[in-house]
Amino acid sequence: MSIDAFAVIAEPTRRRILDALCGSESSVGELVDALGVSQPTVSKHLKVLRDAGFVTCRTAAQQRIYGIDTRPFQAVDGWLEPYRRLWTRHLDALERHLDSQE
């Protein structure tokens, strides 16, 4: 079964975690005090991002350790792609025409 990135970091409260998880590894605990939100909701959704392979886990004594896997991104990124070249087209015609104006 092919899982939608989009549908699954569409979810703000994923995002939130992975937002969270971009600058250090953490465990449950630690997001859920980073979040603000009940533990349940932090293991729900970090289930889901798990299951989507946008997360990692590794066990450390008693805590379970989240991390980022970027392989997932790639296929957003993937899809950004002809959108950032259109981007870059226009804001390039825009600094051209800018700089016609002086």
Second form
Amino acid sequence: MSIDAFAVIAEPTRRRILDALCGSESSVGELVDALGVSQPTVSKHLKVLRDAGFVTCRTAAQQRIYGIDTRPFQAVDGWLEPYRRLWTRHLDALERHLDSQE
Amino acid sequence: MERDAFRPGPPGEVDCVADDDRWTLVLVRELRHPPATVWSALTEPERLREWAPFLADRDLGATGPAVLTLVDGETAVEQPATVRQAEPPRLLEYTWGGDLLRWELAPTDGGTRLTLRHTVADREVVPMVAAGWHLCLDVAGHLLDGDPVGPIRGAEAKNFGWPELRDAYARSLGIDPGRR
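Switch over from the form predicted on its own to the form predicted in complex with its partner chain, please.
Full assembly next; the chain just shown is listed first.
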């Protein structure tokens, strides 16, 4: 995955937008009301998230509804994979240690 | 004026025009100052920072790229902008992220008729944009009158009548506030 995707989700307000959209699809107005930030701020961050592929948009009754696109998150998840194995190795070591105590 | 005493004026005349798959807010405001004075308020960074929703990295009175930084409390979003037309003191047009803003200044007996056309992607956002500029232009009016109240930007606008203005403009534009 590209460095840019990490830069996108490094911004706290953008993560709050993603958290809200993870719960349910939302319009801009719903996000403005839910997050307590201004409409221009929500709109600007939504554009960055859309450009980076984290957020999709569909139109219903002349209203744009925003939602999560899971694909960039799979890339983030893939980046984490070797670190998860690291964690498993530590657990294995703990288990061996406990075995040796018996 | 004391900042806490500031209240926005009543909603003005606005329109919403379809523009391919985008939407343009048209907002007209009469100002008691000549176009040259209004032009400097629209273009000079040290004037913009006293009333506009963004900070500008350069004078907007010349065509070419610029950076406009949206300020909202502790956070700031830098957005690339391009000044596409600058004809002082009558026409200023620039992009701001995905938005397009066009300011037309016409001299009147009492000052300037300022027409803003702000094009956005979401129709639902148009009443919010109208409410935001309404507040900003009220603040700009105080500034030009020599009675500044200081900039009102970002979520702070919600404490200065923004939700009521948004709802009033949504009604007058016939735009359903929608799922809320």
